[in-house]
Structures are given as structure tokens and as C-alpha cells.
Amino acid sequence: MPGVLDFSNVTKDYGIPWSRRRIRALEGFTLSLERGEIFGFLGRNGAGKTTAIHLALGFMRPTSGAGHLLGKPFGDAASRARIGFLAENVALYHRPARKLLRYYGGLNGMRPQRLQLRSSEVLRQVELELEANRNVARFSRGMQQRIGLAQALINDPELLILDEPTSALDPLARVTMRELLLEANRAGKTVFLSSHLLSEIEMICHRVAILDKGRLVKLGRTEELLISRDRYEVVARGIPTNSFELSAYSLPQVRGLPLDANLAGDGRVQFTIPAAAQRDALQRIWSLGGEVLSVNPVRRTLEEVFVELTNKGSVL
């Protein structure tokens, strides 16, 4: 069955103007987004990102592969009309945020009643309701993305195609966007957000792609992609805090006190090993008369699984 966005062993190479030479900016870049879901689109700048994203709108053409998009192949006028899309340098008519929505919801054939009600709407919910008879050239930059979300909601796509819509946004402004995308998400809409801001990808999305240098290097669900299979975590009770040599086991995580302390209270003690150090470790513990309260997977962020992919070029 296919998914809402489809990319089929696509490769795509620009060329250099007064030069044969060519960059490869995708290749065979292979991708299916399931509908309901939050996707995380990520890589460097240059990875290729943006350039996928134009050639699902069709706004190009790839040199090879084929896509489809909404079940249409990619280009098609009438399943861009079931998307809203918002560009990563926002660029709007000047013209008063209410009358620019009812343009833009114009154009993808909404009718006047419903347009005027569906303005109402999104500009409440982007928090711009009172800046509605305001020219839109006027606004700031935060603004100018905010109205620019309101633009790819006006339509009730769908799809949402978002290429960095909080790069212009203040902790706050974040926050309510994050939480438009995921009311978006509980209706029923399909999410493809792209983002350098990898915390808000780790906290709203259900699965994640990272793109390096226009190659898919690592694709799958983010609470598995942040669970390392190489080091655990394990927390102890009743064993001196240095029971572990240094070069086999990491530091142990005891807050305000020294290396070779015992620990006051229940006696808890944390710290990480090599998940081949696993065994050794527990049966350690016990030959000091300790007792095991958990072992765990380390959790890693977002950020430590791109920086290792993208500085390793591994591929999937």
C-alpha cells in the first residue's frame, strides 16, 4: 500500500552553469511516510533535504527514480491542492494577514463562507487573531513564520510539508508551534517536518530520517534510534561507590562525592558499562553482598545519533 509521500530510488544532479561538471545533490534516495504520523526529516545544510522536499512539489524533476505524492506522481496539480507547504525562507505578498490568507485559500479553490471563517480560525490559532488588518510586511520575522503557518493550514491539507518553520521562532513562539503541530497530528493530519532543531524533532515526532550528503544514512523509530545497544546503564545499592576499576567501567554518576566514598541513605550508586562488561559487572555487585535495582539501556539524544551518523557517513 503506499504511503502519503513516496520517494522511489530517486537521485538528483544539478549542473554547474558554463561547466560539464555535476552535483549530485540525492541519490537513490528511497523513502515512504505513513499517514498519521510526525516525520523528522534531518542532515547537515547541503545534505539534500530541501531538494527532496521540491521534488515532491514538483517544482523539479529528479534525473532518476520516480515519487508519488498523495498517490499521484510527484507534480500532480490536484494533490498539491490537499497539502500546505511552508518554505524555509518565508516569502508573502504584502498585503493585510486576512486578506493574504483568503488569497492564498482562493487559489486552492475554497469558497468564500468557509474561507472566511477558515481565516478566522488559523489566525487564532498561530496567535495572530489581533494582528489580523495588520500588513504582513510590517511583521517581524517570528511573525512572518507564524503567518506563514496559517498559510499551510488555511486549506485543512492533508499533508503538512514544513521546511524549517521554527528557525525564526523565540523559545515561546516554539512551544506553540509545537503544540499546533501536534493538535495538526491529532486531527488526523500527516506531518513532513525538516529541522535543525533537533530537541523539537526528539520530542514531537514518531519516526525519524537523517540525510547525509544526499543519501539516507539512517531511517526508523526515534525512541529506538536514541536507545544505545552499546552501553547500560546500572544502578546498585550497598557497594563502595570505587568498586569498579575506570579502565574497564566509566565514572561512576555520584553527585557531590569523591571517587572512593561510600554513599549515605540507601547506599544507591550509578554508572555506565560496555554492554559486554554487562555480566561481569552484576556478578561483581553481588560478590560484594549488593543488590541490583535496575539495568538500562543508555538513553542518547537526537543530537549525539546525528553527529555520530553525519561524522561517520555510515549508511543504512
Second form
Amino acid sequence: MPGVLDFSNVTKDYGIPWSRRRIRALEGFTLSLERGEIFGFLGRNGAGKTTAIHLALGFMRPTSGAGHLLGKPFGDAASRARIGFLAENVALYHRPARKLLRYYGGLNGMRPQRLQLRSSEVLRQVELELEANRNVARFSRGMQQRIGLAQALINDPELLILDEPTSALDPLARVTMRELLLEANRAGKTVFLSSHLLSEIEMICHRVAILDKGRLVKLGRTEELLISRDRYEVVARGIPTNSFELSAYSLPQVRGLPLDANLAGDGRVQFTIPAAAQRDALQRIWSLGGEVLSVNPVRRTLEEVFVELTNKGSVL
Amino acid sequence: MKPVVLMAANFLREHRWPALLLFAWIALLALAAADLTRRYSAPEDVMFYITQQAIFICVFSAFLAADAIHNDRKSKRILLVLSKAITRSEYLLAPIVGASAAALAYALLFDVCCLWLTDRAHMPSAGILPLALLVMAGSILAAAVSLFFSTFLNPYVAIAATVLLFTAPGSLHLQHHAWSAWLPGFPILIKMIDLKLAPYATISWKTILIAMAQAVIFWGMAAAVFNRKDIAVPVE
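The form predicted in complex with the partner chain is what I need now, so please give it after the form predicted on its own.
Next comes the full complex, this chain leading.
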């Protein structure tokens, strides 16, 4: 069954003017979006994120491979009536906000009565109803970005494709944008979100894909990506501090353990250990008369995962 | 069709200042040709005005359409427009419709100015309406041709290519061949240059229909080229 947005082994090469050289922006890219999810799309500058989005919208053709947007091949105009798109560095015609929204809605074939209603709704959603009659040319960058989001929402789309939607927003506006996306998702919309702001992706995305040099290096549920299988966090109590340190140094597999240890006021000790040293560390704690309170995989930040993957360049 | 009309209206709005400037130009030159200091206008001045303005309106339409794609791509506004439910051929039809609407307004103003001038110069005015229709047809064709060239050329080069296409047969003295009636733009240009105002005039329906058919063909060719373009790639 086709997903909301499917890429199937898509490769995209760009030609260089006056040269035979070609730059590969995307290589063998395969991805499928599930209906109703918020999907985070990560990658460094030039990783191929925007190229993938532009391919999905039919702005360019893949060099090889194929893809489907809402069940139709990329480039199908009718399927675009059911999506909302916000471009990175949104460029708008210089018109009053409400008229501009009606224009973009009209391009999707919306009727005037519905446009009247929806333009008021989305202006309220992006908190610009008081600026409805002002020309967007006089808007700040952040306000223009919000109008950009409003035009993406005007047709009540099934799928929202957002390319760096929060790049020009201040922290408060980012919170508003985040709430808007969550609200849209609760209303059943699928959200495809490309962003550099890893903390935001971490907060709201159900699944994440990381792209590096045009290749997909990681794809998975956000929670799973953040959990490290290499290191565990152990919380114990009842270990005499001095013996604990001595014992730690005497245990070859957990060498360096006390360096990570964090002594809490109530006598609890918290430390991380390599997965391979788990059994030895626990036995050592018990042999010293200590009590193991919990052993959990270490939760990393998305930033740590991202840096690790994009520096290493491992391939899925 | 509604999205095309919306885009055409937006196109005209984006070009409102140069378009209004041409309106003023047509009216001001009519005043100059009328020579209000004299009781009657000089027929040779009136003929010069009529021929010059007829050609000028066609050239302006070519200018208007040639930078439509380039402007939208350069500003990246094209991305939001083409992310909506419109095809690229519809997108290309908008500047042609917009330029045609502008040409209709110019032709009307031009018609009024010419009637006034011919009246002042005591010249027959029967040929003015047929000429205005030729101006309309020529403008639509010029817009379609320059739009076609602009799908793969810089707008200025596209305008030069359009002018060359319309005028080159004249330089090669091809007007005496019967098949020259099928060359794009050339028969209209010849009719404008060789214009003679007679008491009776007929509308050149054949020339107009051929020009309209050619405009459709050029629009189709423009769509074929533009469909293969990576529109998100920045332009200089």
C-alpha cells in the first residue's frame, strides 16, 4: 500500500553549466511516510534535504528512481491540491496578507466562500489576524514565515511539507509554530519537517531520517534513535565510596567507571558503563553489598546522534 | 481556467508600472503627433505614429512576457505557485493571457488615438479597426514567442530572438513568396509597415487566425521545454 510520500531508490544529479561534471545531490534515496505522523528530516547544509522535497513537489525530475505523492507520481498537479508546502526562505508576492492567502488558495481551486472562511481561520492560527490587511512586504522575516505557513494551511491539506519553517522565527514564535504543527497533526495531518533545529525535531517528531551527502544514514523512530545500545546508565546505592572507587579500578572491563560516577546526596551512585561491562559491573556492586536500583540504556540527544552519524558517514 | 486567470491578473499587477507607462506613452505621442499648435495634423506624422505605435505595442508584449518565468524563478516565488494544483502549461498560459489583456487595452487606446488623429488629419479611418486587431494578434503572438524563447534563454536574449524571428524574413526579402504568410509574425509586421489608409478596408482574418494558431503552437512548445526544466535551480 503506497504511503503518503514515497521515494523509491531516487537519485538526483545536477549538471554544472558549461561543464560535463555533475554533482550528485541524492543517491539511492528510499523513504516512505506513514499517514498521520510527524516526520523529521535532518541533514547538514547540502545533504540533499531540499532536493528531496523539490523532487516530491515536481519542481525537478529524478535522474533515476521514482516516487509518489499521495499515491500519484511526483509532478502530478492534482495531488498537490491536497498538500501544503512552505519553502525555505519563503518568497511572497507583495500583497496584503488576506489577499495573498486568497490568491494561493484560489490556485488550489478553492471556492471564494471557503477561502473567506479559511483565510480568517489560518490568519488567526498564525496570530496575524490583526495584520490581515497589511502588505506582506512590510512584514518582518518571522511574520512572512508565518504567512508562508498560513498559505500552506489554507487548503486544509492532508500532508504538510515544511522546509526549515522555523529558521527565521524568534523563540516565542517557534513555540507557536511547534504548537501549530502538533495541532495540525492531532487533526490528522501528516507533517514532513525538514529542519536544522534538532531539539525541535526531537520534541515533536515520531520518526526521523538523517541524510548525509545525499545518502540516508539513519531512519527510525525518534525514541529508538535516542536510546544508545552501547552504554547503560546504572543507579545503585549502599556502596562505600572508597571501596567503590577501588573496586572500579580493579575491574578491568569497567575501567574508568568512577570517572563517570555521580554521587547523589542520598548515597545513590549513578554512572554509565559500556554494554559489554554490564554483568561485571552489577556483580561488583552486589559483591560490595550495594543495591542496584536501575539499569537503563543511555538516552542521548538528537544532536549527539546527528553529530555521530554525519561525522562517521555510516550508511543504513 | 480560474487559476490561470488569477495568475494572469497577478502577472499584470506585478507589471502594472511599465504597463501604465506604455499607456501614457501611447497617449503622449498621440498628442505630439496631433501637433495641437496647428489646426490640422500632418498626415505623414499621423502615419508615422500609427506604424510606430503598432509595432511598439507588439514589442512591449514580447518584453512583458519574456521576463515572467525569470522573475519568478529569481525571486523563488515560483516555488509556492507551482506547489499548488496547477500544471506548468497553465503557469505559462498566465503571462500570455496577461499580456493579451494588456494588449487589448493598448489596442483600444491606440484605436481611439488613431481615430482622433486621422480625423484631425482628414484621413480615411476605415483601416484603423483592422489594424487594431492586427496589433492584438501580433502582441499575443509576440508574447507567446518570447515566452517560448525565455524557457531556455535569458529574457533579453529571448526578446532579441523574438525580434529576429519576426524581422529576419524581411531582411531576406521573403515577402514576395506566398508561403511567407505562414512565417510567425512576419506577415503582421509587413501589413503594419505597408499600411495605407484607404476609404475601405477589410480585416485580415487569415493573418489573424494564423497568428493565433502560431501563438498556441509556441505556448505548447514552451510548455514542452518548461516541463523538463528543474525550476528550483537558481537563475542569474
